[in-house]
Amino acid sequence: MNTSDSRRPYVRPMAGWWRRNPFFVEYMIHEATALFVAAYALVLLVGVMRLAQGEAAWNGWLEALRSPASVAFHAALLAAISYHCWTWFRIMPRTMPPLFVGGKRVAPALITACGLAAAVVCSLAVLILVWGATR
């Protein structure tokens, strides 16, 4: 009796699997924009470290933020993070369990709209708070 198996096991091809479906393409772009979120977190972390080092270090960090390169970097971060926010709320109705209110299922577009509205309101509240604190 021959115990060796001459059949080769099936190996599902994994290269480029996400490029075959537009949903997964959007999802992967969404995940890539998370790197911009991490980059901005690092910028803020450096600011906290400079604040802990004293007034001169803090003022140097603030001055660095006013440079044209920093402004362009922050504009790119804003665009990427806005896209990340938009796609996150668009994906949310597909990834969360069905939501029922009053016995009726809440429409995915309404869930997306409520999430975006909450993000805009929170962003404006923070902007007003920071604007008021710096005046």
Given for the second form:
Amino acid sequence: MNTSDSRRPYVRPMAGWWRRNPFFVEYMIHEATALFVAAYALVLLVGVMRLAQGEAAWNGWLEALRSPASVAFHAALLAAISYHCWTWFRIMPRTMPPLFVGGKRVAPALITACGLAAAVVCSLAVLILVWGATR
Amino acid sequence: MKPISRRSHAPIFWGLFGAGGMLAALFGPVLVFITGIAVPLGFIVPADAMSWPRMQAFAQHWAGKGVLFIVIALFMWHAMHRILHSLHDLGVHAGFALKVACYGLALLATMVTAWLLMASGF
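Since the one above is the form predicted alone, can you give the form predicted in complex with its partner chain too?
Complete assembly follows, chain above in first position.
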């Protein structure tokens, strides 16, 4: 900063800017879900690594997944990634180009509802697929 | 006059971010639930749902390999793009070094996953 400037213009401090408004706090929380998405990707990456190392390594990884700490961690991952899902589709009407059907703009709430419905359908499809394949 | 040949590579990263974000929104919760909660607790799906022979067969099938690769790689690209921009929001300048660190980590995870899936055979 140029201290010889006698004008001393007001510079709005930026530190902690996101704590000033509930909207920004919410924004930072949904941005923070990325940490959980990365963590889950790394959990799976370790799983793929243990799988490539052989049966004993794989069973060790499965055993680690059964520990209470791991289940609690995955519960936190589930909460954060579900929150990512919710905010992703809530913001979608603003991040995608305007969608028109029959000359009328599709309402943002409808786009969000369709996205969330798609997530429910995908989740059920995967559950049924896994249940059917492993029964 | 020299033609403008330098195109921005931002759309590539944004595309990977968007694809990963959509994949995580549609399939993230159910995948975490199955691998991290349902299988370890033997809840809804059998406790041996991720047994060695089954997962070995899954990872050796081209479709299983594809699922594992796409999920891990796109989740990482989505997350690292978002972390890069959040650090900028927190006042950390998103300069070249930070971009290399963030996207480099995503690229590293992508390449390690591809290598491991190749090493686990067909």
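Keep in mind the model is a prediction, meaning the values are calculated, not measured. Positions refer to the first chain, counted from 1. For clarity, a rigid core is taken as the largest C-alpha set superposing within 1.5 Å between two forms.
Please state whether Ala118 has a C-alpha shift of 2 Å or more between these two forms, with the rigid core used for the fit.
No, its C-alpha moves less than 2 Å.
Inter-form CA displacement between these two forms at Ala15 - rigid core frame, Å:
With the cores aligned, its C-alpha sits 3.5 Å away.
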